[in-house]
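Single chain ahead, by itself, as structure tokens, in the form predicted alone.
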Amino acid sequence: MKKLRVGLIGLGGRGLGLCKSTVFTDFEGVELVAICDNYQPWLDRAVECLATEKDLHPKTFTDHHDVLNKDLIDAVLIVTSWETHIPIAIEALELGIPVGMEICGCYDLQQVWDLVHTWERTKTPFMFLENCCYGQNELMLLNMVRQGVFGEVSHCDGCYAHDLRREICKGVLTHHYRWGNYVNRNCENYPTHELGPIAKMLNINHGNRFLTLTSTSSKSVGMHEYIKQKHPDHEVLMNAKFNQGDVVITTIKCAGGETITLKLDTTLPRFYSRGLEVHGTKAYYNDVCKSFFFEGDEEVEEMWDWQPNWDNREKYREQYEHPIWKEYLANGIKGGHGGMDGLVYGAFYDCVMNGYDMPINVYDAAAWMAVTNLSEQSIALGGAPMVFPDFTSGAWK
């Protein structure tokens, strides 16, 4: 069987993580043949990692144009800084090279339209690699929504809550792209981890779509306080002015009448959470307390009597586990992030090799990424509502 020759562009934190994982070694018929980064230290550490930990020896490049060659690769993975994802993806699509693009928010809506129009014209396979759509809990909830366990879903909450202060500082200390984003922008800069699974539950682009968005940002004080504590003698860090608010709240209205609330919280001390909540007419789910609350549970004598059901999620695991995860657990988990990476990259490889439709396609990517640019505009205008483009041009109906 002919092997799928894969090129990897971008070897920062995510790219190196993939090199350390098993997404290039656990899938029969997949071969990593080329890696690329324009920052030599990152290229060097990836070469060493792949050689010593995986016994892989792909060709190396510092210019991504050299990787986008159909004589060299059959598919490309784009894992670069956020602002370069779409331009490189468009180049690959134009050349007929299937694209697996890591997640980001968009900087400009025209870029997203360009991506959509390029795919529509070329029909080159494209997948948005949002691994949280394959999370065990997220897929279990999707299964429950599809089975009607929640009744009619009215509202969903999600967040990207992750203390990134140390990583942001690495932008100056060790060459990290987040730095420029937090200095220069103020927006919901990383929406898709929480929004992707919610969009699947609400059938976005498949009978439903996002209509409008409003965003509000808090002040920006978390990064400066952190730098005062951790790097008081670093002149560049101490003099930095951050535009990105500590907490950004975004509300989305859908054509079906549902609402979605997103929260970005990355520059204050806190635990990690994607904060998924599903509010339906028959059930409620809260990811933080790992709890379901079903219709009838409210029939208790005192309002706090529901607490014995706190942390009851695993009680329903066997009944509602998604078939994808049942098979995955039986056959062995692959990749990082609790197995999500193995599922999302495996799906991409499978679709490219067998000609299947991508499960997270260009229209999904466009709608989810648009949140970043629209939220930036909304915040700048004091929380004014922004209208979502219909990237499907009516096909969502």
The other form holds:
Number of protein chains: 2
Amino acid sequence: MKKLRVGLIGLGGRGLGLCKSTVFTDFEGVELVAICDNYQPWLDRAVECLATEKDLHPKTFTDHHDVLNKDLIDAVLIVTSWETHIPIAIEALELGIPVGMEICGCYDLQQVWDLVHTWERTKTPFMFLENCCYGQNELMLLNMVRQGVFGEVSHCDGCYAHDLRREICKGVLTHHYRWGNYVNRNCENYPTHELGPIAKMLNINHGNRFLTLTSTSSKSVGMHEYIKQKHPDHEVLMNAKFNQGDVVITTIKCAGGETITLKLDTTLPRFYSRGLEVHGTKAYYNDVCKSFFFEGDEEVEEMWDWQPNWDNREKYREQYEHPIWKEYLANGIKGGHGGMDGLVYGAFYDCVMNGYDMPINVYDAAAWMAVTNLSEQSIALGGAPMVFPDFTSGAWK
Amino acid sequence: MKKLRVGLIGLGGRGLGLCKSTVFTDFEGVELVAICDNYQPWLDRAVECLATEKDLHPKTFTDHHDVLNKDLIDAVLIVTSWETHIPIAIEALELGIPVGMEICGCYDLQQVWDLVHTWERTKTPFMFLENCCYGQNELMLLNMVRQGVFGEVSHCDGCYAHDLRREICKGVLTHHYRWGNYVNRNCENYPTHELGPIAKMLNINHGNRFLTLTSTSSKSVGMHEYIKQKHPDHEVLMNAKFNQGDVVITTIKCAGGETITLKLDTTLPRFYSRGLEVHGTKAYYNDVCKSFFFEGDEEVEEMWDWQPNWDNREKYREQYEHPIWKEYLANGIKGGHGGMDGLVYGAFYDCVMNGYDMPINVYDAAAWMAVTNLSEQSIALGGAPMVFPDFTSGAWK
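Can you swap the form predicted alone for the form predicted together with another copy of the chain?
Everything in the complex follows now, all chains and molecules, and the chain you saw is the first one.
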């Protein structure tokens, strides 16, 4: 195939991060030809970054419609605010332009159905760019689950635990879409970072599916307390009322009987964590202490205080490292975020250029993104269970 | 006060454990005068243990009605199977015999109401013997919460993560009440170990209360897989069908807006943990890595990988150790379970002998035990939210 001309729409934090990374320079045949943001300062910032740091000089746009042009690009990366991901993706799919869409939750299930139906009608390649599916540890765990090391998996936990208080305030102080979401909504607003890898472990859409969920939200006190400390004289910040609870717990039940618990924890002080836990009949993994526990370990005295075995993950690294990562480490890591970005963007480029099926397809995106809207409904109804649509219309079996 | 003559009803695992511990020998004025179990082998085993290890020779009974006699005892410890805790407690309260009741969940909310009403009518002293409320770390955390170190607490997590597969099988192999519970029920069957300490941190029944909960259960595969490995030729075990899911997730919403997540995890291989997490506006605590994170720590690079700060709890031990434990360590630890048993049984004796109010009273017991029946209902209804009765009838405010 000739060069893959790529357009990048959205130049906020994530878009700029991609410009600073090597996802546009590390891949042979990939050329960043167009960048776009409707907020001029972000566009200028990206132009400057690409020119000085990468010697890249793509065309610039403020209206994404001008980028969605097959004469200009062969594929588009959608890295905009959450609200605009799906509408722009649908436009691109209709035009036959392959889409790599960054992660988010959905605002309404109908949006997700529209995305699914558009893809089914157009069959334009679509990939959901969940980089954590390519995390080194997440892939190692997936490899172990597939090899049967965990026996039958009964339950998994994940979280998006990331102190975003400063970033959320940027919505007023500079320009950031999270502000409006935290003021107006209350939901599991960022479910896919650990749900994606867990869904792969549990074969969601390939013999299994999400059936129902319940969500419960704590009160919202973290943001205001932070603002009182950091911006006591800023009237808009000080008067803001936040709908978004500090911690949202979501429990999903799967058709195969497995359960998944997600914790969103973004407005209180804490260390970053994706909190993966895998509970199987033969083994247990806990990411907080980076440790495995295998059948038989219950005979040792340490089972009462596992501290001597914290960080035992590295002992099993060589044995269980995923082939993708073995090859990646051998050939040199690309992109950002500890290599995840290079893998997820590389996979997208590779599939578009070679016509392969996407590893994270529209049905994966639909099931994972649906969590946000369903959790919003559940919280609004006092924790009532909500049912997942079957976006595959039965094909998951 | 003259000697406190104590009767012990129930000599299974926990009852025998108490006999082996020093909770009947370490406390001046306390005398174990009667022991009882309706299963003769357990009674014989306890008699032998007490005689040889402690030189104690209490009267023995197989019918608990014979123990509930004010001429014989001044207080009773109820350490029987879960099903019989409340009925025996109600009998004792009616007779004016102070009750120390071991922990369990309830089978029906009406039982709990009956216990509350009986106490309100008789005012016979009653204490719920949740030893984890006296855990060294739990009390340290309570002390920190009370001092405001966490700011406003928004969410807590706890679990009872304890591989009980061997113990559950004892129900058939020897004699144990858990078997019937795991075969017939599906619920958060042991909620109080970490809910008790969390309830104290959140001032439940003292300005706050549990409002609602939702529970979701994973499939049940751990027990059968274990039996296939360990007892492949045992027909009863091999043919058993277990209702109890491997992992049960329960999320509680409080009147003050706080949320609590409980995880029951007892039929899969894993290390023991009570998994306490405390999320506040000023600090975070995670028991799995025994580590605090304080406001401001988000500025350090380690916030992305907290490993260098694992086990930092001990750095704060001296500063925040609870006064109860400071005194306890100075005067010598008593009882079992790392000292918790000495504190909880000592508190009970002390309150009975001196007429003090019980530190864990009938309203605490009611709210905490109610979780089991409510979780059973919620699971049966597909995760529907269930409402907590207000056992205090408004007095919690």
